[in-house]
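The chain below stands alone and is given in structure tokens; this is the form predicted on its own.
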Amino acid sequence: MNTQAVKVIYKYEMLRAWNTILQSFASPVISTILYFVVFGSAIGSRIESVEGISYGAFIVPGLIMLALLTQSVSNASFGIYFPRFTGTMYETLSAPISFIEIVLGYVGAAATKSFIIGLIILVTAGFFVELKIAHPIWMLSFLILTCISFSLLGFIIGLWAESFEQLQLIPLLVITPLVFLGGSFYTIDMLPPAWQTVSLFNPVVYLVSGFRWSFYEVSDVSVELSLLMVLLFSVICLSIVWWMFKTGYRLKR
């Protein structure tokens, strides 16, 4: 394992984030606060509670997941796409490092940035509602696994995209709708039976459900199933990344 190469890639990506701190950290946090004000205050004032939890507190895990998923995908996809766009990807590919070390550097940095954003949002939410974290270890586990798995997805998108427009295509048209339809702001028990069945095919349901359980011990599906689905998604993404590097799929523009 070439740990020096991993450190160089990781530090470069983290430095890029610190140089654009307002865009990288402040912007998603402010956006999430606006979501919280609109949904938590405007809608929450009309909904007394969900599963015995105040609506404002109920949506906190969903808001954190919304930020984690979008930021993980965006950070990882741009991180690997930019060197392809500028042509510096050739230097990385010609260096004596394996695809695992490249993935560890880029995905590790993207996951770290998303994890920091998630923690900031969590702390910020505490100023608006009374938070209860029943299982902090499980909460951190889901937080870390979600950051890693969707950073892997973003890495795949960054390798696949051939333009900045394609880079934004999947996050805007796929990720965001799945999050909104994945029980972020409601429980799927509120839906008609047919739509409850359809919702179970949405992978985000398992992420939000498991994460919310770690807070309030309420969930749409079992926590074991949620954890299994997150791990399965990570394995699938890692397999796709391995195939891309093995075949050289779109590694060069």
The other form holds:
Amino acid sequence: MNTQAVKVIYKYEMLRAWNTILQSFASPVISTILYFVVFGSAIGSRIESVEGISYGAFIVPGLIMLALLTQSVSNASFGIYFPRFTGTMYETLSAPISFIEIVLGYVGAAATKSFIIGLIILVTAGFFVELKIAHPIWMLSFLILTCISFSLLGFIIGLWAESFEQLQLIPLLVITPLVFLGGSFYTIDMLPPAWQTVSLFNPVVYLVSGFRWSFYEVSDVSVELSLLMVLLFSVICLSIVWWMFKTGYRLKR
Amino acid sequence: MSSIISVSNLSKVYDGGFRALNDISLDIKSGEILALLGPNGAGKTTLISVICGIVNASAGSVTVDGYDIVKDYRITRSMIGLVPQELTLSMFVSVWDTICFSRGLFGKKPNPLYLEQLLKDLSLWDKKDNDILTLSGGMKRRVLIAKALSHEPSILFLDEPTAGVDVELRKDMWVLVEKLRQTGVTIILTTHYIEEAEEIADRVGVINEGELIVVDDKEALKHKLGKRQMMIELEQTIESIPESLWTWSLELSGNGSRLTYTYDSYSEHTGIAELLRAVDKSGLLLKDVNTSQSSLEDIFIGLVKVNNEGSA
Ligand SMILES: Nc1ncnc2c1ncn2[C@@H]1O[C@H](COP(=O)(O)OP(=O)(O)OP(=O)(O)O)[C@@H](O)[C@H]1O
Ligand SMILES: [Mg+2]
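We have the form predicted on its own; now please give the form predicted together with the partner chain.
In what comes next, the whole complex appears, and the chain from above leads the way.
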């Protein structure tokens, strides 16, 4: 195991985020606050409470997830796409490292960044509504697992994309719809029955549900199932990354 | 000298079906400087990329110090430093950070003293805190060299290190290469400048259309393929070569005032003495005589031409 390589990749990825701190941390936090003001306060004040929780507090876990997913995917995909685009990838490919070290470095850094963003949003939300975290350990586990699994997904997109356009394509066409239809702003049983079934194919539903349960002990699906789905999703992503490096897919000619 | 890199029957066919390398076999000796020559698109960069792990081979194998580059990639890659042909660098990072990154990537513990000396040797020390973006092209190329040397490799690949570099820096580069060789580093460089190969290489390989046409000691190559020419300047101009001189297949040039005789300088019998006597006898008046030895460049051009005609 080349731990030095993991260290430097991680360090320089974090450094890059630090150098663009406004873009990396401030902008996701600001946009989440905007959601919060609009949905939570303006519209939320006219919505009765959901399952006994004020609407403003109800959407906090969903909002955090929303930010985590989009940030993880964009951080990780950009992090690995950029060296491919500029050609500096040659160095990583010629270095004595395996895919494990590359993933640990790049995905680790992307996941750390989203984790920090998640925590900042959580703290910020505490200023607007009264937060209750029933199961902090579960909450943190979901937070961390989500950061990791969606950073892995972003990493795959960054390896797959052949242009900046393609880099934006998947997040725009797949991730954003999945997130908005993933129950961030509502519970699944508010939907017509047919859509409830469709929702069960959306992995984000399990994430949001499990995460919200760790706050308020209300959920769409059982928390064990949520956890299982997140783990499954991570394993699938990891296998794809492994296959990509094994075959040199779009990395080696 | 034992061989440090062994390439056997290596072929590379790119995705589009283009065959960039065709059955290349090559042994690189430990501690030598090998220059790879070849026209654009010959396959030099492809060959280097396969050895360094950037491009997958289609057939054949490569060992470095006895280790297979695929199976034992951790060992082989940590021995190799690569300076790529293109100026590929992260622009918004400082010189110092980028070489620390490179060293770490290759699994080496930080060593600020070594890196400081390295930057000083490359005249980059006063630029260490500058972003790469602010450096000139020649400086960027030196940063690439610093990155390649940051992990103290025992084999260094230089893919056209002196392309777009001014004369002075090129000379500096040669000095650096010589210094590295003295510390036992094996150096493989590609170049379009034959004088460069002539100046610094021990051995020269010529690649054309994916094939290694020849690889030999620089001197032996000149010896084997070198032609010598004797130019005879005449006092008068002549219309045609006198019949008595036809056996030497001379060329008439310089508006009829120069005869050129091409011969193999290493053969037993050059025929020079007889030619001069015959010229004298034919009544022509000698003004001057001089000879020239063909350079690697002439040899190179000749080889590639013959190779292309053969494959056409
Ligand atoms: N990724 C690729 N996909 C398809 N063909 C490629 C690829 N890279 C190189 N080639 C082709 O392989 C051939 C050899 O290219 P290579 O870069 O090895 O040449 P070279 O000898 O280094 O040339 P130069 O002196 O111009 O640097 C060229 O015809 C090139 O077009
Ligand atoms: Mg090249």
